[in-house]
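Listed next as structure tokens is one chain, alone, in the form predicted alone.
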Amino acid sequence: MEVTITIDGKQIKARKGTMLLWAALDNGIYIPHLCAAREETESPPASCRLCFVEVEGYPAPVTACTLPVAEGMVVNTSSERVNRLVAAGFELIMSNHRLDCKNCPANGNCELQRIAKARKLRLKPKNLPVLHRDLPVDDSAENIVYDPSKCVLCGRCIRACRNHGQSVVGFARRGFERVVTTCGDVPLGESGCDSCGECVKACPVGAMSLKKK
């Protein structure tokens, strides 16, 4: 069953249950996102931060990855008080994120370059300190390097490889010391990881990527 939906002033149809986030996106309207992903069969995470949307009725934003369409929904994806709130988490992320666009596999195909260019915000924090904890690069898998101080702590690597891989990676430790790692801290080359790739096709910043050959 289909609804019809309103979002940014352009009328369209997305199917009774979809998520906010997705009928936009397959509609050609854009809103920032990191965590989200497409075959998630639990509970959005929510936890970037970055999808806030305004919907008519609700008394404040909401995020867009959470959100079943319903018939008769009216949206703005910008407003004073989203992009407030997506400048804070994109600075927040930013903050402690190892910047160096110019020698990441990521560069011309980052999320984060799309939203600081959709969003007209800055990749170099302003108003917070950066925060960077310079960790050690892993290269010790077949095919797969992972750079944690790129991570932006999405999960989409974790639930690819739980999905299409080993399971061999999670998050550990909590607020600034979290991090995705293996059990035991082990190298990725110790872990079982088999170099699949598909956590490599799941980063949106290049904190996973494959060696170059």
Given for the second form:
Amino acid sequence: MEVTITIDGKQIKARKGTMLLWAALDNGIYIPHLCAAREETESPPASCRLCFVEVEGYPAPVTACTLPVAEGMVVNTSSERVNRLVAAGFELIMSNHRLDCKNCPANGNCELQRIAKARKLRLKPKNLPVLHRDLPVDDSAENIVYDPSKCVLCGRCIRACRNHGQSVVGFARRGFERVVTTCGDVPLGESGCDSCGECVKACPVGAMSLKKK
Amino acid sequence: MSKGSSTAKAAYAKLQEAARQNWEKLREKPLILVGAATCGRAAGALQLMEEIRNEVQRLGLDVNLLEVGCMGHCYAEPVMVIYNEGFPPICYGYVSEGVGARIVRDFLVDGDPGIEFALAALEPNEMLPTFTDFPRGMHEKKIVMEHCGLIDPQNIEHYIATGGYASLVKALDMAPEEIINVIKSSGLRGRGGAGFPTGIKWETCYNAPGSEKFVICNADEGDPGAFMDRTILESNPHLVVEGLIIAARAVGAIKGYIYVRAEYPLAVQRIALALQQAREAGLLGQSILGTNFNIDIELFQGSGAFVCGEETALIASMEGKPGIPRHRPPFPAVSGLWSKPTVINNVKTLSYIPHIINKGADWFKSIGSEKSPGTAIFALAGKVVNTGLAEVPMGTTLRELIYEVGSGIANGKKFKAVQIGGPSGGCLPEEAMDTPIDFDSLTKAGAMMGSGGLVVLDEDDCMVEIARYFLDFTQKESCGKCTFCRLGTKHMLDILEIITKGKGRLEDIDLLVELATKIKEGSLCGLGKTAPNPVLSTIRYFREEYEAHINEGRCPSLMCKDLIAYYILPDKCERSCDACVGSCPVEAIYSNEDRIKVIDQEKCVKCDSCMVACPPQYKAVVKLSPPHLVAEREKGKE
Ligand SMILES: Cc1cc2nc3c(=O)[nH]c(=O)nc-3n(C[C@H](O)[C@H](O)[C@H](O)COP(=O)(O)O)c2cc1C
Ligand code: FES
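Form predicted in complex with the partner chain structure, per the form predicted alone context:
Full complex below, order starting with the chain above.
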């Protein structure tokens, strides 16, 4: 069944129950997002906290990746409140991302750059110091380079790896130490990774990249 | 159902008859109860049991000696109660080694009740005041804790003899909607922290489609300093079991679980035994009390991460997944364990259920305040005289709770703040002491009810350090899934550490507030949404302490190590006494030409030993902040 909703004054039609994020993106309305995946409709991770929007009738901003569209919904993707919240979330992510666009394989095709542009945000954090974590680059796999200091912990590579029929990478540890890694923290090259490259396709930033030939 | 219900009534009457007989038999001889919950054991309750057992044997006395749970007077432990014919039952406190044997001997052989050791009598009498004659007892209103410490938690007959499981019989005769309506109109709100109306939660689960539903008791109790749930489970486990069975009956659950942290071995043991006894008595399992109602309850041991107390993380961990919260909705009442409708309630919430079914919604509403009916159970800790558990009606003020129930501030110090609601609660100052305790008032004041941890802070506690301490806890316990909590709390903690070292900037206070506000707004689960509370509330009420650290490098409470220095007052030093010199682990103290002791600031590690060692009649060692005051004083001396 189709429903009609209004996003930023524009009327759009979407299948009832679709998450608002996908309805917006399918209609050319950009909402920042890192962790959501279309195939994961059951329980979206809702962990990057960048897809906030304001919806009439809701007291506070809500994440668009978790909100099924409903008839008559009125959405504002960049109210003052949303903009400030998204800016804060983005600055937090950027305070934990090794910024090196010039040498990054994802340069020009990076979701962080895209968000910064769409929302007029700085890539380099303004108020917050950069939180360094000394995590070495892993280039042990045949075809893949993994740089954990660029990882934004969206989990997309984990799903891609699982969908490919492998489960080489997963989340480990807690809090600030949370990391995408292999079972037992072995290098990718010893993990059974077959260098299929699905994780590289899934990675919205430059944390997973193909080796330069 | 009526046929089933008459069978149930008959079956219960038989159980109760037998239980009452054995209960009354207990009193045919002198009865001695020793409070041996985890708190009592830590104070030596098991040794006291042993001592009394030996003394009774030595004297050839015929008594009943029982291990019971905790009445809440943890400050006075070990605690013991003696029922002796011709006397009111007397509760003794501070029963240290040798005292227990002596009381038993004097009382049971010579008829001298040893009132110098008595805390109070348990029943009105001519001889001794009762607990209700003291300010604490006047404020206390025991519902959940009524029988804690007075019945044997390992004997289901004690629970039944005091009216236990009668509410289950009543509930078996009620339609699920009827039970839900009673709970709804009682206004009961969840005691796990958020204060969500229990009846509405049950109704949602009841109305959710599906024939497989679950009920879960949340006994994860991860707040540092909180031990209400543990005490209830150790002192009266059947109360919780009965509440959970009634919940299952109301929502139509096919299975119940008690999720308890494995770090509570005694509680685990007591629940396991309670479940077994309830099954044997026909109160749990297939065709309960002969009716067609079936429910079994399983014990599930969690391995203790704080965030596993959050309901979606708890459910994930029961499913064998990492204990990480997920987005709600769907709420567990609609999609919980194995994606089936699931009611999850706190231990205390469930403990009210049998009482409400028994005495009715109006009775419950008559206690406490309008929007938060019933009682609140607090674990009093910190710089308060009477630490322990207290159950008071909602609406009691913080002042009454701290000064009358808790008997005020220990060691003649001055009150500074009360940290209420656990690590995600807030610190309230003197001005907020007349705040009534209920869900909404505390939240408005910048704290929260939380699970009931309450830490009293005095003039020696630095509010910046307190905020740092609690944030350090939540930051370490963050699961790391969502951006705001994972990175936001880390930044906040870093800033607080810098401030406690005297290296902060004034803008840092605003940055903290900004980060805190965004973390509350943007986090995925309750942990992140509340973690900034200690910081926000201390900035709100004690901003000048932050400013002193930043502007003057001074810790007003002399607590932050980097901002203090130890100094020996020359005119107070006794000269010939070398106590401080001997106590110093790094040989930082020397005698000057006048034999006055001086601390070499370069060597001093600020361990506090000299301050402790200096005899109280001199009190020559003091702390100064900022540390450069030492040099100024030493110069002034020259
Ligand atoms: C970080 C976190 C920890 C929690 N820990 C507990 C806990 O230890 N015990 C508890 O009953 N509820 C805890 N809760 C609340 C539960 O998520 C849930 O709201 C509660 O068990 C519901 O029961 P109630 O309605 O009876 O309050 C916690 C919540 C959060 C966000
Ligand atoms: S896309 Fe919604 S939280 Fe990440």
